[in-house]
Structure formats: C-alpha cells, structure tokens
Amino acid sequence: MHERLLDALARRGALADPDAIAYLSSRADPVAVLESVIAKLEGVPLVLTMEHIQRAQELARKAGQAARPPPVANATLPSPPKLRDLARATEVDAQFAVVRDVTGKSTCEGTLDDFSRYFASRLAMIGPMLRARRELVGSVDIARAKKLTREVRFIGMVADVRATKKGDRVLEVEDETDTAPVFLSQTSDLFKDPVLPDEVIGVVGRPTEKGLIIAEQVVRPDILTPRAFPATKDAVSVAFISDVHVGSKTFLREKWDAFASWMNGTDEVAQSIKYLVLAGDVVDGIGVYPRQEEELAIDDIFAQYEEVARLLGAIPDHVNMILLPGNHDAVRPAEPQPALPQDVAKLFDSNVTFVGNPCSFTVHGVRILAYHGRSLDDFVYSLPGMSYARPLDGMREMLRRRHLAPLYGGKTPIAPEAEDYLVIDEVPDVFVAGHVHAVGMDEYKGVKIVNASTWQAQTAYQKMHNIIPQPARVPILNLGTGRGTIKEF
C-alpha cells in the first residue's frame, strides 16, 4: 500500500473500496492517477469505487486523450506483469533450509517466571537493533536517565499507554532497571504515530522536575538499511497460498482444481515454480468458533487433513511444499505454533515439509519469513487507518517494530517461551502472511511483502463484518529477478 495514496485520499475527505485501492496501488504513480480520476468526476465521491475509475476513464476516452489507462478486468486486480527468463523447476535441485522455528523447542509452562523471561528476551533481542540507530548513540538505562537533567536517550518496553484529561498521551516505558513516564503532546508529530503496549522503542527526550520525560523522538527498530534482492542463479519461482479451509462448505473446490490443473500444465510460469508455501489454515478445523459445525462439509479433523493431502497430491512431485499451521489448524492456538503433529504429517507425500508458525527458512539462499498473520487482527483494531482490505499495511508495521505480534493480551494468544520467536531478528528478503483472506504484493525497504489470498468464499462472519475476501489468487515470486506476479483462478 502506498502511504502517499492514503494521504491523498484523506486530504480529499474520501475513502476507497478494496478494488479501487488495489488498482490505484498498481499504477506507477498512484496519486497522479487518483488526481486524474477525481478531476474527471463531478465532485469527490465519499467512497471511490472501480465504477468511478471506469467512468473517469470512459470520459477521458471520449475526450480523445492519447494516453489511455489499461482496461480493468472484472473490476478486480490489474493484469499482472509477465515474468521473464524463467528456469524450469524440474531441472533445478531443491535448496531449502530451516533457519528459525519453535518446533521441538517449546519449554514454556505458563508460570510467572516464563512470562518474565519472555519479555526479557524480547527486550534483549530488540534492544541492540535500537542501539544501532544513530539517534540512540549514548543511550543509558532508565534508572540512570531519570537522574539526568540534560537530554536523555534510553530503550525500553512500553508497559502502558494512557491518555491524559487534555487528550495528550503518556507512555510508561520500562527496562530491567526502572520505569519512566514519557509524555507525547497531541500537538507533536509523534502523536500521529500510535505506540502499542509491549513494543520495544527508543526514546530521546527532556526530563522535567516532576520526573516526566518530554519526548522529542520515538525511535523504532525498523529496517535500518534497505537491501537489494539477492537474485539467485536459478530463476525458479516460489508460489504462496494460504487459508485453504478444506472442510468448509465455502471451500472453492472448482477454483482449486483449476489451480492444480494449471500447475500441471505447460504455462512457463507454472513450470518455473519449485516451491509452494502454504501459510496456515489449510483446514477449517473443528470447534474454532461457535456453531462452526453448521458450516462444515467435513466434520472430522483427520478427514479434513486427509482431503488436504489428496488435493496436494495433485501438485507436481518436483514442487517442494512448505506448510505451516494457522489458528484453524490442529496445534495449540498460542503463538509461536509448532508444526503439525506427526499423526497428521504422515498423511502427506514426502514433498511436503512441515514447519512452525512463524518460521524463517531459506530457498536458494533467499530468506523467507512465513507467518500465518493472526496478529493482523490486533493491528486492525489497535492502529488507526488499518484495514482487513489492506493487510500489507499491517505487515509493514510488523517490520517497523521488528515484531510479528507486539501487543500481548490482545486477539492473538502468545505462549511465553524463553525466547521470543515472534521477534524479527534478521531482516528477511521475503515476508509472507495470510489470515485475512486478502491478496497483495509490494516492497518495504527492500523486503518483498506478500499476502497470500484464500481458497474460501465469503463466510457468514465475514459478511456480517463487511469483509470481502479476494480468493483464488496466487502470488508468485521469481527468485532469479525478484519480480512478482499474481495469478488469478
């Protein structure tokens, strides 16, 4: 998602529906296209839709303009770019290695000591990232910072966020030595960038006589230096899917069959796919939400996985599949989640590798961070401007905070492991998530970010909350060039 596009819409006092956002974001200069569309319309619509965009394009054509915008098929996604110089996956050996995964390493029992160690791990892992920032050179611990009268710099975890009677904001920031109240004035630019409880930040500020720190800068661990994509010698591709929800009455079987048929066909993009990443919720599960049994076509969890195994068996043998669980799968709901158990894994062919959620792994040296994405619920409900229709925005915020689920005690259950596996310790080359049944590909500071769609039609819950899924669309990334495309079925 382009932040400039959202700002331009806000300045116009307008909103845009998901299809319009997807179309505008795909243009080389989204803001220029937006301004051109609005200029052709009679007034600014409250909610910009693809109908408005198409009407503006038609007016432009009738006016005899030389430059015509490309047509939009079915008012959904623009035509994806064509991938070029592709290798045949059958001619390339697999190169896959797990880098970081909780599977087989979980030790937590939920004791107070576990929680203490968990948060200490988070602070210890993210703290050095912040100390590498020039703004925090010379930072001290909070106990020492509270004794100083000059400008102070320190790093800590946000224990609490509260509003004052006047509408300003106070952060309680703590480290292993002490706690300090940090004041954010509503007139400050810092106020516009909300801080979440439990995220780790750096603070530059001025202490007052009453012990309050007036914030001048709030520093996040963000990606410090954007990197070029590590293009590989073998130009094979990785495809990403998520939220298949086999077992649900709304599973889109015909579209899945079309995908499997395409994978076995002669299309050069299909023949370049060496890896298929399944980012969680491959089944609909049992008892995940109230009255789920009314929406199930398969009401036995093992039968659901048997059907998934059969469907994946139709994928060509040379495709290596990496499968991680989600909140509908048969593992503990608390993150990080271990890989699916052996009694499930044994149902699948040998070209399926089971990993935990999240998992960091490499293919041909390209580092991929795969996360189902349940914490997107917390980002949507906690940060202004977030939307289920724009999951890439939430994924950018995870990268900025270097944490997949910084808010503890929200909608995402988190297990207090001795090591915080949800910290983004190493910057990935590719970051993929699912969960929200949307699709998108973009880049943030050199990281390719992908949301991997769904194979489930709109559910009753989604309809009630006006969530419109974007099903049966497969993001595909070529490792030889770093270019991506989205194939719709």
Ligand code: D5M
Contents of the next structure:
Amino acid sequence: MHERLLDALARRGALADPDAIAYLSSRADPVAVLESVIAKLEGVPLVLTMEHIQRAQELARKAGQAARPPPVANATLPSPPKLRDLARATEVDAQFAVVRDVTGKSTCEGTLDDFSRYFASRLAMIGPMLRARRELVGSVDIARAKKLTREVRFIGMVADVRATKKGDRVLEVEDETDTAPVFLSQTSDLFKDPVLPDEVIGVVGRPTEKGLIIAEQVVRPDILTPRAFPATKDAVSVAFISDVHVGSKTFLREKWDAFASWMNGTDEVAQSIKYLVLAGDVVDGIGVYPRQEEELAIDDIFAQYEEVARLLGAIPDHVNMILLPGNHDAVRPAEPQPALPQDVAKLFDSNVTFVGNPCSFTVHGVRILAYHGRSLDDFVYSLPGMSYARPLDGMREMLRRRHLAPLYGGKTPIAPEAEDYLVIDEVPDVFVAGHVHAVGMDEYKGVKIVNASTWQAQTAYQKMHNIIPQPARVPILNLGTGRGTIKEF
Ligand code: D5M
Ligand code: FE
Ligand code: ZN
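I would like to compare: after the form predicted on its own, may I see the structure of the form predicted in complex with this ligand?
Whole complex next, starting from this chain.
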C-alpha cells in the first residue's frame, strides 16, 4: 500500500513530507485520498504537507461535498522531471550577493514627517505595480475620480476600514490628492477577500450621488506573470532553518546535533548544501516576554550568541550561512531590522554572513527574499481563515499585496524608513519566512515559498494558545532542479 502511494506521488512529480505520508498511509485507500487532495489544490505542490491536505479538505467541505473519488491516473500525466545529479557543494564556488537590505542605511527617527514620508514611499512603490494591471488602465488620482460620474478607477492606500451598521464595509482610500469612501457590499464577492488597513489597492467602482464609490473590483498588485524557476548550472542546494531559540530550556539540542552530524555526513543531499539560511530568532533572547527568565537555560545574551557560534562552528566550513535577526534577537525590534551588531558578529566564523530582516539576496543568480515573519501574527489575527498551522497562506497574502507587513499598528513594529523596505519590489524566486514554528514548502505563481520550522519544542505560551510547533524539519531546495524536499530530524 505504501509503495502504491509513493508511486502515485512520483507519477505526479510530487514529494510528500513524513507527516503527510503517515496520514495518507493511515487512510483506507491512501492513493484515492491523495488524488482527491491533488484535484482540490490548484496544481501539484512541490512538497505535499499536512497543510495541503487540510486545505484541500477544507475546500471540499466548503464546496459542500465529500472528497470525491479520484480521477483515475492515466498516461496523459506528465512524467516527473529527471533529478539532475546533485552537485557537491565543496566543488562549487559560492556566488552570493545582497540586493536589498536596510543595514547601514537606516535614517528614521520616528517623527511625524518620517511617517508621512514612509507611507508616501509605500504608495510610490506599489502604485506603479497596480498601474500596470489591465483592470486599472486609465486610472486617475482620487481628487479627479471624485468629480467623475461614470465608472472610476484609482489607486490608493487604505487609511481606514470600518463596518456599517448594516454590516457592509467602507474603506477610506487615500492618495496624495484626496480620500474617497469605497463601499463593499456584504452581498458582493469582494466582501470575502478582506482588505487590511494600510495596504495599497486599486479600485474600480461607480460613484453614488452621495459621494460614495460602490466597489466593483478591488485590485491587488500581486504577481502579474508567473515565473519559471531559473534553474542554475550548478545543482547545489539551499537549506532553510529558523527559530533556533538557543538559550531556551526548550531548545531541542539532540535534534540539532542530529542535523549537524547529518550535515557532516555522506548523504548526497547534505553534501549538495552550499547555503544555509537562518531566518531569525537564533537565540531566545532576554526580556522578550514576561517571566521569560523562568524558561531560560542561558540567561546572558552574549552567552546565548556564543553558544550559537559554537553550534554553527560544527556546520561544515564550505557551507555559507546567511543569518538574519528576528523578534528575539539583539537588534531593534522595529522592521526593517538591521543585521546583528559587530560585537555579536565577531563571535562567529567567517562563513556566517549577517544581514537585515528582511533581506533580498541572490545565490547563483537565484533571488531569495528572506523575512523572519513577525507579520504572520497580524495576518492570523486580522484575516479570517488564516491559521498558525498554515503559514504559507499568510505568505501568499504577502505576495498578493506585494508587502511583508501591510498592517501598521498591529503586532509588527515598523520603523518609518524613507524607503519602505517591506515592499516586495522585485518578485523573488524564493520567499522564506519562519517565526510561526511551522514547516511548509509550496509554490505561488512560480515563487517557491518556504516556512523554515524551528528547533524549539512547544513553549508554555504556545501551549496556552494551542499553537502546535513542527520542529526540527529542514526544507531544502536544489538550485539546479528547482525541486525541494523536507528533511526531518
Ligand atoms: O513566536 C513563536 C510563535 O508563537 C509564533 O507563532 C507567534 C507565537 N507567539 C509567541 N509569543 C507571542 C505573543 N506574545 N503574542 C502572539 N503570538 C505569540 P516567537 O517569536 O518565536 O516567540
Ligand atoms: Fe521564534
Ligand atoms: Zn519569532
């Protein structure tokens, strides 16, 4: 039965993580369940996870139908692409360059002027992406739009979202010329796709005599043309980890040691790993949440980083590590966060590069956007249907909005820099985040999206909030083939 399942996966050119395989194998007809899951998803995921299975089941439930019996696999299915031989990381020179990072460029002091300049920068960066959309051809500024009596099209930032007494929704949309109230009827499909305060959107609508604009379309910048993965000549791999939380009593030392020893072993995939991205929260930090000291094994921040440096010292020298901070690290919490300071960085070997959060960089020409993921908390709290168990949904919403943290004034502290570093200006090939201590790997419009797990067991806080972590899993992406796998320790 197990083999039939693996066969069925291979026919689809898909991989599945151990949880998903265990779940499917536990069903009476694993292949039938697999086929119905795939039928519900848009396209075959890179690595099938429990998240996909739950999403498919939810879609099936929403459609008011039980998961349907599978279409019979047939000869028209594409055969899986051949895995090119994995390159050995020791035999390939590193090609790494930072493309966009606030480190060394922060100018803000948090004055009122800074804030208006910051939001103007957001509008100036996302506005042109929207103007390129077919639906918004002929859009005008809001001052002009308010004088028109026919259909209007304009672009602006959402200054406010409010519910009317009857339960409809009104957005105050603003540009540099004026503000317009945009009405979303609860009976319209638009109502199902909630708008967050401070996102930049396009509106197609009709004005009423009272000056309200009835929305017919709300346009997101999104990704216009799905990308093809730029498979590189050298088939080396990038591994993604996050939220190591060294210094916490719940740091999973044994699992970490198993990972480090695998990295030093003879496994072909391990030997192909040339880059290791650490997406923030390498330490648990000090004073990050109330009564944290009771959960700390190391209660000095430098001692925590010294321990991280020791642990990373055991990763092979030929692996280039790219380390960004998270909300537990020793830099300002407001995003964009600069790289960890020199007095921390100097504790580490030279194969560790410190970058800011977020950071865009390339490896062998493949563009990677790495973000710790604090704003996933805001997505979970503000968008119905989001959940900590499915972080990739939140990452998709970021790509649709071309912004890593659209909501200002939520759980994500934002520093009003002159340029909005949280705008996703160029579409990356790979987008990685951590923070929610879950794991997943998928694709959205050609962008590989990755959530990079954790090395911390469930904390008391997470237990209280029923957040179930998926620790000690390592998503690994091969740059030569564009294929991914998730290795569990
Ligand atoms: O966050 C780890 C996970 O726990 C992440 O899903 C958010 C959640 N978490 C932790 N602390 C809080 C607070 N105070 N509010 C809301 N959610 C929280 P980490 O940053 O690694 O501690
Ligand atoms: Fe964390
Ligand atoms: Zn975090």
